[in-house]
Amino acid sequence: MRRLLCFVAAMVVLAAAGAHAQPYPSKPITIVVPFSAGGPTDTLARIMADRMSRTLGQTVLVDNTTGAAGTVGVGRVARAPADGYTIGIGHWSTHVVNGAVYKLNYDLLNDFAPVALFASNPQLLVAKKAVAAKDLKELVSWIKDNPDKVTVGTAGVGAASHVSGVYFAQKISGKVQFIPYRGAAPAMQDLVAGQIDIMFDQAANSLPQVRADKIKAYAVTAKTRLAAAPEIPTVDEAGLPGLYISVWHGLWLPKGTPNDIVAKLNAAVVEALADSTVREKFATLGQEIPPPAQQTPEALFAYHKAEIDLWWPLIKAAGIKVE
């Protein structure tokens, strides 16, 4: 009996060792998108997942875990096993702004292992077709003439669209009514339907609607025009200088993920970003790909920290917070 028990114990140990020794990845990987399907972050996640699957030899799935301006999905990644099978995608709002406006149960810098910075783009100021203003100056005048009546759609309290809207209202000394949604996609649906008036949104989400002539674009929140939409003026050109906000995207793993797994996933990202098809899709969406030197885990961590150091004082001074 003792020999039998020893044999069974040995088999269990060997089986566990064999499972641990399996090369990574040995099963499908999930990218957790903290926003609704169809939005800009979801779109980028699906482009990356498709290309990374080819490099990794395993299916990379996309799972939308929404709520509280992305904090629910990011929290899920923070609590996931550090085995490389749960990746979080996030951006300036989820990984910078949320730390200034929410009381989080995770540390944005220290509870995650950075993988790579892979895209960035400024916001577009867009409006429903029925808005009569021909340019940004006329839009600002209309907002000022209708205090608390103009509705601004957001992807949630503290989302990039919300911070941009608050910053905009402060810059023009105007009063608007913010309408929060569970992501950019449903907010855009209501903008197209004419249920809300204006919105600050990522080009990835807005440009297809602008090109389809379903909404109007007034300005891009950057110093230079978008290569994908050179007809849209910058905020400087449109008469509101200095309203600069860029929404960048990155990938993170739970803290403690082995370095070799981080390196393998980073290599898959780098290979994806070098792919001409991926680059073409990103360009169409108004996304800028960082240079190779900025695609490392170390570069993402440094950039992430610098953004927190820059924006947290500004956001807190502006009084942007969850009510």
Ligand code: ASP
Given for the second form:
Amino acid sequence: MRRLLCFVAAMVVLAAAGAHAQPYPSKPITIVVPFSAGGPTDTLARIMADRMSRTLGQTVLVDNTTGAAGTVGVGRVARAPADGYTIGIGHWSTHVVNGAVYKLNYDLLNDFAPVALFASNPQLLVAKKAVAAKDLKELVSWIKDNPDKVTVGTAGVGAASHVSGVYFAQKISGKVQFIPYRGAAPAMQDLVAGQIDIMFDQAANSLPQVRADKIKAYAVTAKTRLAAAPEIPTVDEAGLPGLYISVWHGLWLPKGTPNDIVAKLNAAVVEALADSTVREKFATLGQEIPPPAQQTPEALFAYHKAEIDLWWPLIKAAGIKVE
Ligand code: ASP
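Given the form predicted alone, corresponding form predicted together with the named molecule:
Now the full complex is given, and it begins with the chain already shown.
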């Protein structure tokens, strides 16, 4: 009996060693998008997944696990096995803002292994076509003349779109009505259909609709105009100086993922960001790609931490909470 047990134990050890010896990746990888399909985060995830799968020699799937401003999907990544087969995509609001707004059951900095920062874009202040305001100043007057009437679409409490809207309302001393969705994609559908009035939305999501003349754009939340849409004024030019918000995206793995796997995935990101087709697609979507020195896991960790240190006090002071 003892011999049999020893034999079984030896087989288990061998099987475990064999499993580890399997070259990574040996099966499809999943990127968990914490917002709905067709939105800005989903769009960027699909561009990356497509190019990374070529480098990795495996399919990279996208899975939309939505809800509560991305906390459901990010939580899923935190609890996933640390084997490199579940990657999380997140951004400024899922990985910074949510820590100040929600009681999270994961630690944003310490429960994840950073892979790379890969793109940043400002937001556009957009409105349904029927809004009469010719420019941002007229838009602000209209909002102030109609307290609690103007509806603002968001991707959930604490989402980038929501936090930007709260800052905006505070800055103009106006009162608006926030309408939460499971992502910017369904919110945009309602904006195009005229069901809601305005929205702060990442350029990646709203630029195609602006170009198709389905919505109006009033300003971009950055110091400089977008190369992809130079006709849209900056917030400074349009009359709301300093309302800068850059929504940056990164990729993370569950904490404890072996370093060689992190390095492989990082290399696949770096290769994707050097690819001219990816760069072109990102440029059309108003995305800025970080310089190579900022594409390392260490750089993502440092930037992530600096953003938390910068924004948490501001968000807490602004009193943004889950209703
Ligand atoms: N990232 C969200 C989405 O993809 C939008 C947001 O945070 O405002 O829908």
